[in-house]
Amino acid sequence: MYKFNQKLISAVILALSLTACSNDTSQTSTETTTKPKETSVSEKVANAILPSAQAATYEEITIKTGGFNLGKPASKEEIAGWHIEVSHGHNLPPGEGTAADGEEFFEEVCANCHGSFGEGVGRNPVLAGGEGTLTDKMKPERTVGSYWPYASTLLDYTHRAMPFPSAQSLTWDQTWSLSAYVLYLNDIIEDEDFVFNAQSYKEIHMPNENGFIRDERPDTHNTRCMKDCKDPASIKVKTALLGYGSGAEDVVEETKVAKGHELGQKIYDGTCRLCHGTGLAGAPKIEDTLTWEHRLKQGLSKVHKHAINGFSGQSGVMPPKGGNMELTDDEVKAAVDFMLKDIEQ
C-alpha cells in the first residue's frame, strides 16, 4: 500500500482543468477548419499524471495480516488461569485424598445441604444411592453414583462451585478427599483408605459410564407459536437467591405481613429465607429462638455487623449481606430485626 504526495494530487487537478478548457474551445471552432488529431481525455490525464508520478516519492506502509490487530497473544500463565476444568483423563489436578479424610470435612462443609450420608436435606441434591432407578420413568433418582458417567465431573464441579456460598475455596487435597468420600458413599470406592489421586483415577469406573451416547439427531428450527401467551403483567420475577429447590419460592406469597417489619420481611423473603428458612450453611432458622438468644448476648450491633460484613466460624458461614450486595446496610438491619421480632431483647 502506498501514499501519494501532494505534488501528484495537484497534477491530476491541473490535467482535468486543461481538459475542460479544451472542450470549450473546440465548440467555438468552425467545421471547415482543419482540426489536428484530438487527444482523448484519458490520454491527457495520463500524460499529466505519469511525469509527476515518476517523480513522486512513496512511503511504504506495512500492516499485519491474518488477524484483527487486537490485543496480544495470551501467555501460558494467563491461559492456565482459565484452564481449570477437569475432564475424564485430562487435566487431572495435583493432590490426593481418602474417604476417611473426606468424611469429617464433608460433615463440616457439605452435610448441611447434602446430609451426612449424601441423602440430601430438604430439596437439596441427593448425592448417593439411586442405582438401578434410571429405568423408572416415574421417579428416577439421578445421583453421583447412579447417573454421572465419570468421576472427573465430581472433581471439577466440587472444586469449581462448592461449597455454597464459598466456591473455589477448597484446596485440591480437600477436593480429592471429598470426592473420595462421595464415591465411598456410593460403594464405588470400597476402602476408605484408598488414596484417590491422578494416578489411581483410572481405577475408578462409574456404574453409568456407558449410559451416555452421542446425540446424532440433526438441528431443527421450529417456528414460534406466539399464541395463548401468558400475560406479562402476571409474571413475577423473584431474586435468584431463592434458588431452585430451596423451598423458599413456594412460601413467599403465603407469608403474612408482620406489622412494623414490612421492609425487613420483604428483604427476608427475597434474600434471607434461602438459608435462615432451612438452616443452610449453619444459618440459625428464624424460629430457633435459643440460638438467636445466644447470639444476641454479644449485642444486637454485633449481629448487625456480621450480617452486613459477613461471618465465618464453627457455627456456620454468613456471606456479606446474605450474598445480595445490592442491599443497603439499613435493609440488612431491617431483615435482621424482622427475624428477631419475637425474641425479647
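Given the form predicted alone above, what does the protein look like in the form predicted in complex with ligand HEC?
Chain only, nothing else included.
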C-alpha cells in the first residue's frame, strides 16, 4: 500500500510554479532550491488561475452552396447493383431457402472457420449458443442467437461480407438458406424445412429483440474534486497481467516470452476449446478457476501427463492429447500452460 509523503506532494507543488515550465532552464534550476509554499498552490488551484490555451475556432465558409450540379444521375440499374442492404421491416431480398438446404453448404464454405455447429474455430466468431448468458457478469456470450436483435442483420451481413475470403459471392437463395441454417443452429428456426423468405420473415423472432435501449450516457457522474478525493487506504495497486510486450508482433525481445502462450493458445483454440471452452463431455471450463486450482494441487507435471496420456476422472473422459494425436507432447503442455495461465498457484 502507498504512503504519500508530504515531500512528494511538495515536489508537485513546487513543480507547479509557472517558471518551471518556461524555456528558461537556468531560472528553474534556482527554483529547485526554494522551499515550496503550500499556499501558493492551493491558491492557484482554487482560483484556477493557471493559464490555459485559448480555445480556437475555425472560420466558416461563406461561399454560397447549392446548385453545383455535379455528378451524373444514378440509373436504376446502377443503384440496383450497389443497393445491397437488408433492413428489418423493409428491404428484404428476393429468393428463399431452408435450413436443410443450408446445412451442406454451410459445412462446405463456412464450417472451416465457424465450425460445423457454429462453435467457432480459432478466433473466428462463434455463431450459435450463448442463450441466457447476457446477464453473466464476466463472460456473456454474444452470438447471432443470444444477442442479435433482428434476423435481417444476419441476411445482410452474410451476403455483404461472408464467406470472409470472397464477399458478395452468395446468391440471395444461398443467403436465405445459410441464414436459416444459422438460425436453426440457434434453435430459432426449429423446422429444418421451414421456407425462409420475405413472407415468412416476420414469423421469426430473435430472443434478444427487446434487449437494446438507447444510449443513456453520460451514465457516470464524476466531479472535479481536487483534494482528499478518496481514502488513501482504499488504494490497492493491481499490475498489468501482460508485460511490456503484451504479445505484440514485432517486439522481438518480448515475443519469446509471449510465444509459450501464443503456441498454447493456438493449440487450445484448434483442439481443446471444443470441450474446455464449453464444458462439453464434462470437461472443466477454462474459466472455472476453482476447478483448475483444485486440479493443480496434484502438481503441474501430473496435469501435463493427464493431458498427454488421457485421463478419466469423476467428471468425464479426457482423451489423450484431446483426441488430436498429431500434437507433440510439448504442444499439449503449451496448451495446458495457456489454459492455466491465470490460475494462482
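Only the largest set of C-alpha atoms that superpose within 1.5 Å between the two forms is called the rigid core. Numbering follows the first chain given and starts at 1. Remember, predicted model here, so these are calculated numbers, not experimental data.
With the core held fixed between these two forms, H159 has its Cα displaced by under 2 Å.
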